[in-house]
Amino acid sequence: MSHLDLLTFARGSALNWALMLCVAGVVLRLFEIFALGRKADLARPRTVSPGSGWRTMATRSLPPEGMLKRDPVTYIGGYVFHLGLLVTIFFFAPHVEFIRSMTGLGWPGLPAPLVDALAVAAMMALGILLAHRLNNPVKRMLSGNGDYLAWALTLLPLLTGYLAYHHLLSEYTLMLALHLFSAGLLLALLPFTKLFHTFSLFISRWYNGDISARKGVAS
């Protein structure tokens, strides 16, 4: 098999795949969660706030008061790596075009500059962190194999994009190809690793807001 024939099944039928296994494993998975409901809480409210799940989730994505200087290299390098991976999958131009052919929605791109630098300061963090994890004897202990597994899924999609962009290690045709099988790969298993927390994570943390709320308890 070529180069060009590899490119065309990774970014054809293995990518469509992807997607579907993704997209019924998003909803299975969800399914399960709202599933399983709440049982009714026959207590008097203490708190009738509205509000409360949402603010919790905004309250949630800020470090909790003296974190940031107690463990500084997992709130920073987190923030770092989001926000990277975000501007490189969202505002990279060759990705708004894929997203636009696939759902008709567009916005525009990012200077092509600015994502690189991004890209490469995420891929940093990743490696910062990573070293971060096995180095504290706290956090390797709690580790599995599955934070593993996550943090090889995410780094693979944006080392094969970066080498790919630059024309590094091989062919572009072939890196391409890398590239989008990596990325296929991350969707294929995203809904069945703790990469799923894409997902729960904000539903979880309005749940906990809500239900903290109704108990009169701060979250």
Contents of the next structure:
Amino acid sequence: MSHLDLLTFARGSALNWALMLCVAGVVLRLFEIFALGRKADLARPRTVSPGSGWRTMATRSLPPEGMLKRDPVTYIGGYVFHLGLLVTIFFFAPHVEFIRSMTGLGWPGLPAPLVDALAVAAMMALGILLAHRLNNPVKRMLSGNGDYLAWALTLLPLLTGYLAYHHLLSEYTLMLALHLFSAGLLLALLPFTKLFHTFSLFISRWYNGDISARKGVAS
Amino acid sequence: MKQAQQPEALPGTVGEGLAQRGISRREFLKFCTSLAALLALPPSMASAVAEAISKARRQSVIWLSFQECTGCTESITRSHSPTLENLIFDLISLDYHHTLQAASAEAAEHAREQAMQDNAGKYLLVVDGSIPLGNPGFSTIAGISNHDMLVETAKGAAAIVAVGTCAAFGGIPKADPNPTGAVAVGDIVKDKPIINVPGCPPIPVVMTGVLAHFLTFGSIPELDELGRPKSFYGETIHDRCYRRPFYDQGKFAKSFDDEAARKGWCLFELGCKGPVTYNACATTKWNDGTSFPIQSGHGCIGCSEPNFWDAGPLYKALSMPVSATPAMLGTAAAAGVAAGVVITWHNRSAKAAAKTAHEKVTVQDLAREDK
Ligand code: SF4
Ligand code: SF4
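Next block, the form predicted in complex with its partner chain, ref. the form predicted alone:
First the chain shown before, then all remaining chains and molecules of the complex.
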């Protein structure tokens, strides 16, 4: 099997299965969460605070007062990583092309060197965050295998993409195939690991904000 | 070209041949300078090349054409430096090539046998076209199946040059569903050095360059893991593409005749396979260095790579999925909903069971536990 054959398989059947698992898994888990339902809350809300859920979605995305100073690594590392990852996924021109082909929706990509720099920043942040996780006793205690799996699943596509783009370590076609395989792995496992927070994060923030408001601590 | 009728004219040295044709040393040196450039040697090497070549015997070449479209032969006849004429008259003795030779039928086959006999162990075998294994009758020459002719002719060859993607990797005849059971030369011949010169067709100067290398050095050039000479196939089209700055800036043509295309922006989004294609088009170019496909506005289709024909649609960007469709994702979503219904039903019945099994705790129960 030549490298091009491997790439064709990675872009073909392997990717198809990964995409299908991802979509089916995400739909399944969202369905499950929503269908769980909540008992009707018969009590009168403590405070009338419309929009508290929505506000919480925003406020919880910013560091609470004093926390940025107390734990700069987690906050700054977290921002840099997430921003870098989002831009890399959604604004690298070949990725936009990928999304366009699947959904019909497209937008202009950003210049490759900019995306490249942000991808490097994201990878460095991932490295620093892992070191911090291992060195900080509280974080280490809270971390399980699922956290390390999620970390590796996220790093691999970034790393293989970077190596492919710069023609490093291995021949481009092979690296591109590995990049697609790693992206496929990420897609396939995303719904079933902690990475599902991509979808559940804002739902739970909204819910927390809303329920807290009813109980008297509106944001 | 030498014909079957004159087998006594066995190749003498190239120098003798040149003298016979009244070619001056000056002209020959000029020719060798362009050869040296082709082989990426410094110009100062030209006289050493001339020395080596004029002492060499004219190389006997047997060219076999199997399941092919003659595009490779068409291409090599458009070679400019050295021209095919130069090559044939000065350097090689093309003893058999059923498209180019004058002899036909038995006389033609006789020329092949004669060359094989006279130059046993020394002739260069050039093959274009793939070999059908599905049925020997799919492609025959003088009643001999391609497979048998290849095996027979390869036996006494010094080396084999598989010219074109069909001979090198199976090419278009091998494209899915491969109705003839086509295979490459390398799938059949295992005990001879094989130089793959893929391309659909290969660039003429790449073909003549490989032959020139063999003549000058008497050895085969350094090859990559797919058997291609590194000097011509060492870099991708994308590495050397003059549109590369636009790729790096994210400037892409969206259709073949939009404003961006007219400005010469990158063709990636229109399906260019340059990033995964190893070939020399972007540097040597075609038609005596005039242009190459990307320069004339069309993306690279990856013709020098194995199975390029089956490597996804030609006009789909390389980063696009080959065959995923929105309908497929819709089906997956429906499957997700179905699985969700099952799990919800399970969750709800577990909840209901817990509710019915629930017993209210009374003050007495707690008091009892206290004891
Ligand atoms: S036109 Fe093709 S080979 Fe040239 S830069 Fe764009 S993608 Fe690369
Ligand atoms: S540009 Fe690509 S498809 Fe076109 S001839 Fe060159 S290698 Fe083949």
